[in-house]
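Given as C-alpha cells, the chain that follows is alone and in the form predicted on its own.
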Amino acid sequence: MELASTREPAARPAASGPEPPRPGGSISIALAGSGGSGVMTAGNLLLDAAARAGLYGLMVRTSGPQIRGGEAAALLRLATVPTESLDDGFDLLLALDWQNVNRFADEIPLRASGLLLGDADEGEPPPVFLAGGARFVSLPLKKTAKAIRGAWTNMVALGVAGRLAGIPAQALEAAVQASWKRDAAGLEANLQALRAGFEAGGAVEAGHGAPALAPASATQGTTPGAAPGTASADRWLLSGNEGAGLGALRGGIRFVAAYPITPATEMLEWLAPALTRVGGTLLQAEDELASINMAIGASFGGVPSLTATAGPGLSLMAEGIGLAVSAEVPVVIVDVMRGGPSTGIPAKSEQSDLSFAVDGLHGDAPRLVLAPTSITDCVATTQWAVELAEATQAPAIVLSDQFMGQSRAIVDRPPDPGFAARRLVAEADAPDFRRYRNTESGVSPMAIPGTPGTVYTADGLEKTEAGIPSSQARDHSLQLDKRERKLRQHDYGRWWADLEGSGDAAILTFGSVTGVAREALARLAAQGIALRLVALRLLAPALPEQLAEALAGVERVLVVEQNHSAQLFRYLRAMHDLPGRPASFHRPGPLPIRPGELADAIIEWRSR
C-alpha cells in the first residue's frame, strides 16, 4: 500500500520567490481581537459589504477553546468567482489589539508581500507574523475611535480593511447602516468612524502599495445580505448550518428537538424562528439523549423530524440511532463535526467522526451517511437527506463541519431539486396489517398512530412481521436482511457524488475538504495536469457499482480528507475494489489544508 501521508501542518508561505498561481482574482484578509473586540461583527459587515460590490468571498470564523472570550479571528478571502477555500496565505493581517493573537500564527500566515496593521500604541507586533518579510504599518486604531463619540474601534478597522481590499466606501456604508439595530446617533457616529478608517486605508495604500483587489464591477446583480429564503436573491450570504436548516426545512422537516452544541447551535438559531413560520416546532430538549428520543417519537407520530449536534452529542445518540434503525422510524441527524475525541476543539474543523457515524452503532445498524460538498451544497444534501430517510424509513447522518458549516459566503443562490418527504403510510383497516413485512424493497407501510386497524409496536426489541417480540433466529434473520436491504435497494440516482474533470488519476473526497480539492486540480489543470474529482456524497450504504463506473479508465486514486487516521481511506477500501494503489493524504485539524500544500502534494503522489 502506497501512503503519501501529511500528518504534520502546512510550512508557512516561503518569505519570498514567485506565488502559486492562482484562479481568478481574490485578496486574504483576517482580523483579530481579543473576544468581544467585534472582530467577527467587522468580518460579517466586510463580507456583506463584498456582497454589494458584486463580489463573492468566504469568511472562517475561528476562536480559541473556549468558545466565547478569549481570542478570536474573522478570516476572509474575497474574489471575483466563487471561492469554497482559504488560500495558501493572507495578504493583511489587521489586529485590534495584540491580546494573544499570536495564537493565530499557524493559521493565518502571511505572505511575504502582506502587511500586518495595527496599533503601536496598544505594544509591539507579535514577531512571528512578521518573519516570513510581512511588513508592519502601525494606525491609531482605538485613538481615532476614541476622539468620536460613541464610535467603535472595529468600525475603523472595517474602513481601513475595506479600503485596503478595493471595497466602495457606499457598499461599507450601506452594510453598517443594514444591520444596525441602535440609534441614529450611534450609527451616526459609526459611519464617521468608518469614513476615517476608509482614509486611514488609503494612507496605507498610497505608503505602502496594499496588495488591493481590483474593486468589482458590481455587474453581477446581487441582493446584499439576503437571508436563505429571499426568493428576489440572485445570489445568498449563506453559511452551511443555514444552509443545513433552509434544506430541512425543503425536504418536509416540520419538528427539531435538540440540544445546543458548538458549532452545530447556529443552525437552532436558524431554525427556531423558521419553522415556526411554516408550522413547525423546535424544542431545546435538556440533552442529547433526550433530542434523538423526542425526534424519533415525533416521526413515529407522523411528522418529517431532526435533530443536530457535534461530536459528543451524536456518540451520546448513539443508542436511540439504534432504536431508529430497529423500530424503522425515519430521522435526520445533522452532525457538525468538531476536532475530536471527547469534547476536542470545539471551535476548530475536523472530519474526523466519519467512521463513528458509518460503524459507530452496537450491532448490525445500517443506517444513512450523507456529507455536503460545499456550503451551497449543504441545502440540498440535507434536503436529499429528509426524502431518503423518509423513503426508506431509516435514520440519516448528515456530516458537516465546523468549517462549512460557522463560514458564510457569497454564493449563488441555490437551486431547489425538489427532493421531499414522502413516506409509505398506512391505509386505515388495511387488511392482514403487518408493519415489519418482508416485502420485495424492504420498505413496509408504516401506520400513523390512531389510524384505525393498525396498531403495533414499535421498540427496539427484534420482532416478527406483525411487530410482536421475537428472539427467534428466523425473525432476527428476516428482519436484518429486510432493514439492509431497503438500503442496499434503493435507486439513489446521480446524486451519490459529484463527477468533475477527467483524465487518468482521480481525487477522492468527502465534505468541506472538496472546495479546496477542486481549487488544486484547477491549479494543475492550468499546467496542464488533468485528474478526475469523485466527490462523494453518499457515504452508505457503499454503492460498488456506481463508484467502479465513476473510476473507469482510472489507474490509480487518491483518497483526501482531514482526520489523523485515514477514515474515509480505510472505509473506502474496505468497502470497494479500488484501482491501482490507492493513497492516502490525510492530516487531522485545526488547520485548514490548503489548496496549494494539496496540490504540491498531488504533484508528489504522481511522481512516484
Second form
Amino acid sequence: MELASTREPAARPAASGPEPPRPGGSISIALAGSGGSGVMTAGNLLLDAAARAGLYGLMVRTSGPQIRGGEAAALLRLATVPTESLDDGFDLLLALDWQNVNRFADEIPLRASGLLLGDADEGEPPPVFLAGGARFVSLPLKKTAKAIRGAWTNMVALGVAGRLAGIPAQALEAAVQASWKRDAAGLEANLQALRAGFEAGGAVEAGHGAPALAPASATQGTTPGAAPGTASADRWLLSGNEGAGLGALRGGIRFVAAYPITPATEMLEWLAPALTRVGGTLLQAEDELASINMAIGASFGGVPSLTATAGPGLSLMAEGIGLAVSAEVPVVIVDVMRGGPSTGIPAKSEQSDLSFAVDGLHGDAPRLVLAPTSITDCVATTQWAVELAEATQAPAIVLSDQFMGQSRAIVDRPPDPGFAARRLVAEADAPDFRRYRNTESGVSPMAIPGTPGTVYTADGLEKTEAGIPSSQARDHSLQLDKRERKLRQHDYGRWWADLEGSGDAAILTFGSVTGVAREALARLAAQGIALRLVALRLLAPALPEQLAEALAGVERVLVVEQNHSAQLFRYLRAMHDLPGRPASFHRPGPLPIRPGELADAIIEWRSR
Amino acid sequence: MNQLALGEAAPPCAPLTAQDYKSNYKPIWCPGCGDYTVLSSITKALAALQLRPEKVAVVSGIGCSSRIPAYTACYGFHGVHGRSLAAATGLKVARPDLTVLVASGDGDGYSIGGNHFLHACRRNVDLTYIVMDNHVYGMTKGQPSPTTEPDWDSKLAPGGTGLRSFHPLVIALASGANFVARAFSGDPNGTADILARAIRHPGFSFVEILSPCVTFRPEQRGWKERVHGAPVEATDDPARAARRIMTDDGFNLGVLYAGDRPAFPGPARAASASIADIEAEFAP
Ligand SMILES: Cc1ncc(C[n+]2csc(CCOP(=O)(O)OP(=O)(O)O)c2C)c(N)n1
Ligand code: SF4
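Okay, that is the form predicted on its own; can I get the form predicted together with the partner chain now?
Next comes the full complex, and the chain you just saw is listed first.
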C-alpha cells in the first residue's frame, strides 16, 4: 500500500510564487470581522449583486468554534464560469476590525499582489497577512458610516468590495434594496453608505492598481438576455443545505423529523416552511433516536420520509437505520459531515463519516450511501436518494458536508432529472400476500396501513417471508441474501459517478472535494497533462464492474479525500481491483484542500 | 377524537367481534402471563369501537409486552427497544386517518424510552399508549425496571436497587398527557372499557395496565386481591388528579384524568404552493 500522506495541511498554500492560470477568470475576496459586525450579511449581498451582474460565484462562511459571536469571515470567489472551489489565494481581504482576524491567517492566504483593507483607526493591521507581499490600504470605514445617520459599516465595506470586484453599482444597489424591504429610512441611509463605499473603492482602485484584482477575462453582465442589475431566472443563489432540501421535495419527501445540529440545521430551517407549503410536515424531534424512528414510522405509513443530521446524530441513528434495513422501510438520512470524532469541529468541513456510513451498523446491514459532487448536485443526489430508497425499500444515507451545506453559490438553475418516489405497493386483498417474499429482484410489495387484506407486522427481528419473527438459519440467510441482492441488482444507470477527462491516470474522489479536483485537473490540462476524474456519487453498494469499465486503460489511480485515515482509499481497495499501484492523497479538515495544493500533489504523484 | 377512523367504521354486514382483531399467530408468552388478557382487552376495545382492522396500527418496541402487534389482525410495527412512541408519532402525524395504538413495557417505555415518554405527553399527538407494567424486565430475565420496588432482590441488583420507583401516571400528567388511566390485566372487561375510552379520547392517552410477570415476579399473582376501582369519576383538573394518584396505593383502577388540550398537529393543511413556486425564490 502506498500512502502519499500529506497529513499536515500545507502552511498558507500558494500565497507567493508564480500564479497558476485561473480558468475563466475569478477574483477572491474575504470579508472579516468580529461576530455581529455584519460581514456575513455583506458577503451574502456581494454574492447576490454578483449574480445580478451575471457572474458565478461561491461564498464560504467561516467562524471560530463558538458558532455565534467571536470572529467570522465570508470567503467569496466570483467568477465568469461556475465555480465550486475556493482559489489558492485571496486578492482582497477587507477587515471591519482586527479582533482575532489573525486566526484566519491559514484560511485567508493573501496573494503577493493582494490588498489588505481595513480601518487604520482600529489600530495596526496584523503583519501575518502582509508577509507574502500584499499591501495594506487604510480606509475610514467606521467614520464614513458614522457620518450617515442610521448607516452600517458593513454596507460601506460592501461598496468598497463591490467596486474592487468590478460589480456595477446598479447590481449592488438592487441587492441592498431587495434585502431591505421593510425599513425605508434604513434603506436610504444604507444605500448612501454603499455609495460612499463604492466611491472609496474607486479611490483605492486609482491609487493601487485595481486591474490586478480584476478577473483575467471577466466581462460583467454576460448572462444571455440579462442586463447588468437584472436578475436572471436561470441563475440561482443556492446553498448545499437548501439544495438537499429541494432535492428531497422534488423526490417526493413529505415527512421530515429531525433534531437541530450544525451544519445540518439550515436544511431543516429551509424545509420547515417549504414542506408545509407543499402539504407535508416537519417535526422537531426530542433527539436523533426519535428523529430516525419517526421518519421510519411515517414511511411505514406510506409517506416518503427523511431526516437530516451531522456526525454525532448519525451515530445515534445507527440502531434505527439498521431497523430500516431489516424491516425494509425506505428512509433518507442526510448527513452533513463536519470534523470529528465526537463533537469535533462543528462548523468546519471534513469527509470523515464515510467509514461509518458504509460500514457502521451492527449485523450485515446493506444500505445505500450517496454523496453529492457539488452544491448544485445536492439537489439531484438527494432527489435520487429518495428514488433509490423508495425503489429498494432501504435506507439511503446522503453524505453532504459542511463545505457544500453551508456555502452559497451562484449556479445555473439545477435541471430536474425526474427522480421520484415510486414504491412497489401491495394491492388490496393481494392473494398469498407475504410482505418479505423472496422475489427475484429482492424487492417485495409493501402493504400500506389502511389497505385491506394485506395486514402484516413490520419487524426488526429476523423473520420469515410472511413477517413472523424467526431464528431459523434458513430464514436468516434468505432474508440477508434478499436484502443484499435488491441493492446489488438495482440498475443505477449512469448516475453512479461523474466521469470526466481522459488519460491513463485517474483521480478518484467524492463529495465537495470533487470541485477542487475538477479545478486542479483543468489547470493541469492547460499544461498539457491529461487525467481522468471519477467522482463517485454512489458509494454503497459498490459497483466493481462499472468502476472497472470507467477505469479501462487506466494504469494508475490517485484517491483524493479530506480525512485523516484515507477512508475512501481503504474502502475502494477493499471493494474493487484498482489498477496499478493505487495511491492516496488525503488530509483532514478543517482547512479546505486548495486546487493548487492538489495539482502539486498530482504532479508529485505522477513523477513517482 | 379519531373522527376519520370512527367515521369509516360502518360495518359492512355482521358487526366485527374481538376474534376478528386477533391474528392466527399463537402468542409465545409464559402460561399465566398478564399480557394474554391485555391482548384480549385490546381486541375487545377495538370491537367495541368497530374500527376496521386495517385502519388500526399497533406499534411497539422490544420486550415480552412488545410482542402484541403480530398477535393482532391490524397493521403492526415491531421496532427497536424504547422507540415505539417515536415510530408511532411519525406514523400518526403522516397518516392522521389511522388509529394508532402503542404497546410497551415498563423497561421499554420508562427506561430506554423515558425521554420519548415525556415528549410524547407534551406533544399530545392522538395516540393511545398502553404500558404493560410488571415492575420487571421480563424478556431479559428478571432485572429491575424503573417501577421496581427499591428493595426487590435480583441478580443484577442484589439486595435491591435502593432507588425510588418511577411514578409514570404523575409524570404523564405533569408532562401534558391528555388522558391518564390505570387498568389491571386480570380485569379484561374493565380494561377494554378504559382502552375504548382512551382510543376515543383526542390527544395523547396513557393507560398503565398492571400486568403480572408470573415467571420473574410470581408474587404479582396476588395483585388481583389488591386492585380496586377508582372511588370517584375522572377529573379534568390535573392538580387534583395528581394529588389523588400520588396518595393512592398504586392499585386504584379507572380513568384518573381526562383533559381537553387540542391534539397535535391539528387538521392537516392542504398544499398552498407548488414546488415551482418555491423554486422561483432561488433566483436573485
Ligand atoms: C438497545 C437495546 N438494549 C437492550 C435490549 C435488551 N432488552 C430487550 S427487552 C428489554 C427489557 C424489556 O423489559 P420491559 O419493557 O419491562 O418488558 P417486558 O419484557 O417485561 O414485557 C431489554 C433490556 C435491546 N433489545 N435493545
Ligand atoms: S417472562 Fe414474564 S412478562 Fe415475559 S412472558 Fe413470561 S410472564 Fe410474561
